[in-house]
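Encoded as structure tokens, the following chain is the form predicted on its own, with no partner shown.
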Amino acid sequence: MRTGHETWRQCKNNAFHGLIILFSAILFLPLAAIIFHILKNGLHVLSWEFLTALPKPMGESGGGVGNAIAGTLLLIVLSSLIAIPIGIFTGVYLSENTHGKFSHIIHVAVDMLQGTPSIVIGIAAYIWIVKPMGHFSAFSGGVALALMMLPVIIKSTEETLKRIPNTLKEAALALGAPYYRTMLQIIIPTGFQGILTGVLLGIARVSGESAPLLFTAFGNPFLNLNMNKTVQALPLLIFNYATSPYEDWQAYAWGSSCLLLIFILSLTLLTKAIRPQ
């Protein structure tokens, strides 16, 4: 039989339990709303030729947004080439190091890199690539996105690492494998599953930035898979569009941007889906 102050307990319980769901909920109805929003105005605009032709002049009617979704994808593969081998070995490394004036330093630098501004790293990747180089690229577009990746990896790779027991690495070394054979064929295996989720949360975060773009990749109307040249991504064409005062246009920006919530919704859910418990 309940005592009355376990009755009051229970009761505080239930009423905070309430709270978290209330609040919970006040939080989604605005992503609900968003959305929303953007499936109503954007699903029907998905077709065959919007997401395989190539824009038409303002005008004529069709075209697609072929161009904007091979650059999104240009642009993707080109930062994962950067940021994943990077982003891994950097955490590789502060899970093994975890005390040192190096390390210190590191976190730190991930940190600034994690808290800094996408259009600030615009700007960065201008000055450090587009001006020696003379032009927009998709290049330094890839290297703008790779630095916006890093973080994600990193904390993830380091976080993921540091949950594997240390006796898995010490009976490896037991048995006489040597060290780098240790990390690349068993610690970094073990924690593959980590490892990818950061990588998916990385492509996931960048996929939709269009301010380091502005800088870099510029944007281009015709399909282009050539690095060295200016590309279109559905960001800029979604930021381009929206605020053009055609209905056209403004209808394209609406199937853009539904394209990029699904590619996204989608990367989130798989991450959701392989994470590690």
The other form holds:
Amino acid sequence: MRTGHETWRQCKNNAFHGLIILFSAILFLPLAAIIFHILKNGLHVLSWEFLTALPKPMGESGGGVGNAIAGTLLLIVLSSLIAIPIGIFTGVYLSENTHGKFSHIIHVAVDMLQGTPSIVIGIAAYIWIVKPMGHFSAFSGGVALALMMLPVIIKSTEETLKRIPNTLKEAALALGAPYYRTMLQIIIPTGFQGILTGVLLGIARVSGESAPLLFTAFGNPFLNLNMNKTVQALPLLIFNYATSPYEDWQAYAWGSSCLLLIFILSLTLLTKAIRPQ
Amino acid sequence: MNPDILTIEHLNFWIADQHIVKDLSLSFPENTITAIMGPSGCGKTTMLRCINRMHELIENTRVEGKIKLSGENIFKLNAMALRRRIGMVFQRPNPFPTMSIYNNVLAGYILNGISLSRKEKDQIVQEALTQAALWDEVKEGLHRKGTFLSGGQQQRLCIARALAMKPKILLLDEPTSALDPKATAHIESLLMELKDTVTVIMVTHNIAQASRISNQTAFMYLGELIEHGTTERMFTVPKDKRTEEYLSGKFG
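Next up, the form predicted in complex with the partner chain. The previous block was the form predicted on its own.
Up next: the whole complex, starting with the chain shown before.
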């Protein structure tokens, strides 16, 4: 009787363990399927010409997505230039001020920004920048992406800096250091790895976004590095090409997806590698 | 005894409505070691932090009374300028993890934007590390990170970092409580040598340590200064019963 009870308990234990492992494995399945599918359809499209050449007019074969790659990089640089300083300073503020009404408001604002649908952010950037300026631009796309990066950078900066022992700050202040030097020369460098992780995650997050760019960067078939003009981006190109009826365009959409996937996966793995323990 | 370099006059300190330090008056003769003793929560660390105004980092505090450094009221000075004149060493060693040993020693200059020539830097680093009895152990690897050192070495590095600013007073907040006996002995003997040039004020829980190295001992209890005097007198003929009981290990 007693042993039977024990065995039953052991069975339940094993079943529970099995269930946890099963569900974790199920999580892995769609990811594996996506990666497999995209690599299978996209990998053979990748070539030097694909990476560097501009799109050919419809009906001509060949060409590439060089303009979209350059455009995506331009958008990443623009959004990083806006989001990194604002994000780090806001993160510093939040890590330093855990109480108080203002920091509470900022906390809520960051959460709300993180929860805002990307299409809404795109429309906001359209209203703020595209309409007053009268034209679509890479700059407006950069602003929209920066808004999406901000919460990621703010949160990782805040969490990183909160983990740094207070005694380091005290040591610097006790040497007569002004507060700004203490933060800029001791605290932020000490948390550099964690902050960098946040920046890379932010870049990984926005580089695959298409919705915020629909009304801002807009896309164009030419190579452009002028932030006042429209610019092509890989997610936009995928959206346009994948919905087109032409087979070679669809193949290019697969190739671009493959490229974007490799880029984002590498960024994610990189953040895992440098994340402080 | 030497003339006083620092005097505390009727110091009162509150955090919110808690009265932490109660009407404390105490003076510190130049180039001596004073040990501040007392059970946990008696206000001794708070009192120590008032001396270089580190208490201002805590919100919602109020201070009354005067602390005079060479006759000047420290509450009228610029806090940052004051802290450059008074060094502080903390309970746990806290070298700056992103800096080399060399730059850790120079941190006070770096963080205050004071530029030095290569020669001046080398000289300050060697002097401070020698004073902190660490030079011989680290001179071969000055550009390694300070966090590779052992706990005792890290604490001596922190002492060197404070000494590099050539302070008149060195505050130590239980500097050996996180260290093993050997490292503790090392730091004690270095403090004994330091008092030729610096006035040392040390909070300690270690009764034997206070008796070994201090010239003056002060005993605090529940925010009040119960008794103070030469260490010899305090340990042999204490006037107050609580002092006697604490120093003989009956409570604390």
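Here the rigid core means the biggest group of C-alpha atoms that line up within 1.5 Å when the two forms are laid on top of each other. Not measured: the values here are computed from a predicted model. Positions refer to the first chain, counted from 1.
- Residue 262 shows a C-alpha shift below 2 Å between the two forms [criterion: core-superposed Cα displacement of 2 Å].
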